[in-house]
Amino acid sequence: MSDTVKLSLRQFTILILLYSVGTTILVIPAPLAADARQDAWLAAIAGWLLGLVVVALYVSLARLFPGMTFTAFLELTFGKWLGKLLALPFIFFSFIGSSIVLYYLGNFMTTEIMPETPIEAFALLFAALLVMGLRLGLEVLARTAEILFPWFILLFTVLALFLTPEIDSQKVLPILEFGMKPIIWPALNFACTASLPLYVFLMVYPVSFQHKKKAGNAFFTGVLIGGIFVVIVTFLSITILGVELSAENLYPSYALAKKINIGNFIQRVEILMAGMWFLTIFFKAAFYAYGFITGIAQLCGCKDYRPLVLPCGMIIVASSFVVYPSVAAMSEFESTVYIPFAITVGFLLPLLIYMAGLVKKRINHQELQGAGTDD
């Protein structure tokens, strides 16, 4: 499994990039503009800083286990039972995170680019790379990344170079009307969305390297400048939307890409954010599904997750289909379930269980003393 796999400190920090960015870049716009209005660039700054702190109690989590992954290290810590136990809702948000992948890309896929072809088959297709590349292995998905990464830069910055002559600077104004109150939820919000999923990385990381150390480094660099290309998006939203816009548009932008309008001839190249956003959609979904399967295969014994893939995809699919009944309850879920279940399962948890393996390992570092003592 896991343990049998070699990634390089570039390989890792652009998967933690494309990750953190996934889904967030086309949808955390709009609640950010719904609740923060014209701050909420500065909400996508408050919630990118605190998405360092998280990675920091990650990376701090991890180092108590380096050559454990997080699964084993809550049986090791807690016992078989309670550790098994322990595991339980980080693999239920993998699943239901993978769902909801799923069901973002066929959603905006018949909302605005092919209304007429059924949900089902986007769901489907996305689906058979994503069982593709996880049978392929951890290692195949790594490089895969480092091949797509430069179209993903050369994506961004010709949208955000065509942007930037659209840009309406007094849209921001005035600047913390309404004080710094106002911008906690939304930052809470973004922390949720681009940061407390990436626990998933702990089936991954620190196990995966040789150099620990500066894996830990490499995380924090791909969440840095993760955080940053969503900032840019946000500002750019607010600055040219404007936060009416913003707010009552689902996927805001893409909504801005229309705006690209150059001398009337470079024009309605909105496909740009699409394929941008395909691009960091497919590692989320895929990192989202290896923290649900691996998690399963370990709970369960299994030497290698791969024969676990497919059956877990095709669960995967059909609860895409139904893990929202329509886009209101989409809204309600997130505006009201989605961010206390991921404090819960994403920071939370994870703290409690730092502290316990904290308290572990000075048990176990005692008896060794008291050991040798008696020696």
Second form
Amino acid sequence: MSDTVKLSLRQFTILILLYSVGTTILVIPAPLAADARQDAWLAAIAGWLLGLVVVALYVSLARLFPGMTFTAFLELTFGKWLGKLLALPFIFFSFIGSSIVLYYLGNFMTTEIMPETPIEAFALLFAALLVMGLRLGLEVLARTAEILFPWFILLFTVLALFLTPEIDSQKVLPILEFGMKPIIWPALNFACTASLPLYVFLMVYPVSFQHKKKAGNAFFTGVLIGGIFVVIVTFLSITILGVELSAENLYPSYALAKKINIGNFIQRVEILMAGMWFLTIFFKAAFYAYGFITGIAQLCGCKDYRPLVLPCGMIIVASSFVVYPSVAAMSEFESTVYIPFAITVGFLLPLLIYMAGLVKKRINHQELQGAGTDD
Amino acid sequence: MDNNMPQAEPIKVKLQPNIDKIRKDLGNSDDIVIREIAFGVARAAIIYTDGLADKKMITDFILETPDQTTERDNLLEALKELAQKLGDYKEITNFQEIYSSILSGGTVLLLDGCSRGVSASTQGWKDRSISEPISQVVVRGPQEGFTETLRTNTSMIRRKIKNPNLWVETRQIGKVTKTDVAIMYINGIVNGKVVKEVRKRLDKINIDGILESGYIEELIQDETYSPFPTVNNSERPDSVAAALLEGRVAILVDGTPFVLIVPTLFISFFQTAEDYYQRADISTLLRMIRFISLFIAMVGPALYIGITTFHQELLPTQLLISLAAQREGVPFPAFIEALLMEITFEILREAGIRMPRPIGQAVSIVGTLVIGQAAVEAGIVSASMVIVVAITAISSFVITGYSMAISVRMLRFVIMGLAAAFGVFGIVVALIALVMHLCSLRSFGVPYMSPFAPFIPDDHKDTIFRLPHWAMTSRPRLISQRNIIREQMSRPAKPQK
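Now show the form predicted in complex with its partner chain, given that the preceding structure was the form predicted alone.
Full complex below, order starting with the chain above.
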């Protein structure tokens, strides 16, 4: 991966934003409402702030290896084989992540919009789009995000604005009925869905912004603004659909969009609103897949990741059909396995690697200094 | 050509072998005129192409041939002196020069006993006079368009930009046709890298003939496998002058009024010359209408197919009932219906363009009316589909760049197919793919979608909005990288209080 793609800070912020909004915006109100009840929006805020801690870790981790991808850094710090071994969980998580996102999309389409179309058709079409995007490269993806971002904002504003008349603020009361405790788990869930997968940007960010401190701020800004969108959607979901409906719906945001009604003329525009989710899901899937494919390329020592895009894309499609045997298995996995899994890969491992990296850097530094005094 | 005719052969001393060789090489063509005259003490030959050279000038020249007294040694000098009266002249020594001179309208003078000749430029062929540009009509603005003659075209641009920094480079491209191709740019404003790149790409061209600038366009464009044009063309000297002032390069090809402009951005195809002659607010409104038209022209039928096939809930109940009633007698699914109408329309349009002008318009209008009306009454298509197709068609005419409009027409069918299979999801996928493709394009190193992506706030003065001239203080950043400042911010003059 010798080609260094230069992204602008604006592009990077937008990518982070779209990625962290990703699938989160479509699904998160359900598990939050199930656990935190009417305080789901508070849980969302807590999770959002928690995400910033994670980002702080990623940014400081990235400062250790300017100009390198994460996996290259691992190989440099821990040696070739241990480094490759340590890269495996990240690559695996990206792989599972991209399959899950494809599954989400297909499942969303078949359950909510077009029940008669086989799920494979959606996965294939969307994967073709992913393959096209990844083959064109990071720069093109970033520019695409730049052009599509205003459309996302437009659709979101329309959604939020047209839903305001429906808000029933009584539904959020009583606030913190059972104290802070029930909020913690859903907040973790939020951070796991929205912020922890951001580690894939460690494959992008240190390479594209070698000496720019501002890039760290862009990372934070992206997560901050992205979080606002999700918090708003969670709040709308609780105040409009109510706790029960939000918790039971697989895709509460979609149910929310169905509520739009302007003068009995503009109504049931949920499919147009879904355009917004297709956009964010595309970027989520694209960067999961990017993490997976560049990781594989690094493992195999390929100079360019592009030849791997098509085969890896095919593998992702195939695994998206089997990653969840059923919707029940999906909710089981999400409520039990996913959170520890994400925390391990997205937080604990990076933390360990960060500390190891720091120690190694200090040792190197001392060695250098020692060598200097000997002469 | 070059290998079977040793053209670089030097001119012989004797006149007669020279004349014989010229006759033989040019296949005794009737339009090549060789007149032998007495020039002082020696014989001389005047060679030119009938129809390309100005006959009157040549006749005048022959009448002025010197008397017998001129010495034999000074004959060539005398010849040159005379040639000066004809216009620019140069000394020539070989046959290649002879042929290139006479075949481009010059006259060659050969002397007996002298291995050098003189070629004078006596170009005087018939060409079309300057007339209104047909493809880019304006209500307000200059009404002159380029012609088929390269010199006339360069002079029209020079008349607009009277600046010593307006430079012209000419070269001949086409091994057989030897077509003159000129590059024009304003030195100091243009990005030197782009000029170098244009030169490089033009020099690489290895083709037998260039008959229109479309040949050049296809040979120098960045991306062949793209429906989108990355080279713009214009028939209007004012548009080309404006492009030069922004730091672009114009490529003029002899024999066509269409001048190429590079680098070209996506946005170029939505700007017309008139935008800059009208008030800024009106221009901005028109620009927005063009973008809306682009959207309708591209996804209009697709949205109709998608919504009536998969997302009926989107429609208000009354509209849905009336649509259902219309579609009751129609035997086809919406996609087939739309495809039928779109293809019919494209056929009509193509017929309208290709037919002799007097019949063309009448046939296309009558055809559309009759086919639309009759098709609805016969129950083959629904009336609403005719409306959708008509709006789409009109919208595609609004897109100012003709080459862009064609690509939109083409893409429409792809998006219709996706909408028929996947509804709105298919449309969104198609649009994302389209945006990605657009973002991957470059025109002579400049990202095609700039200033949208990469986003350049300063360059948005002339995209969807057209700010007043006093506010357009800078040139497009990525096109003219050297000399950005166009003018100092100057508020319009206001009456003193």
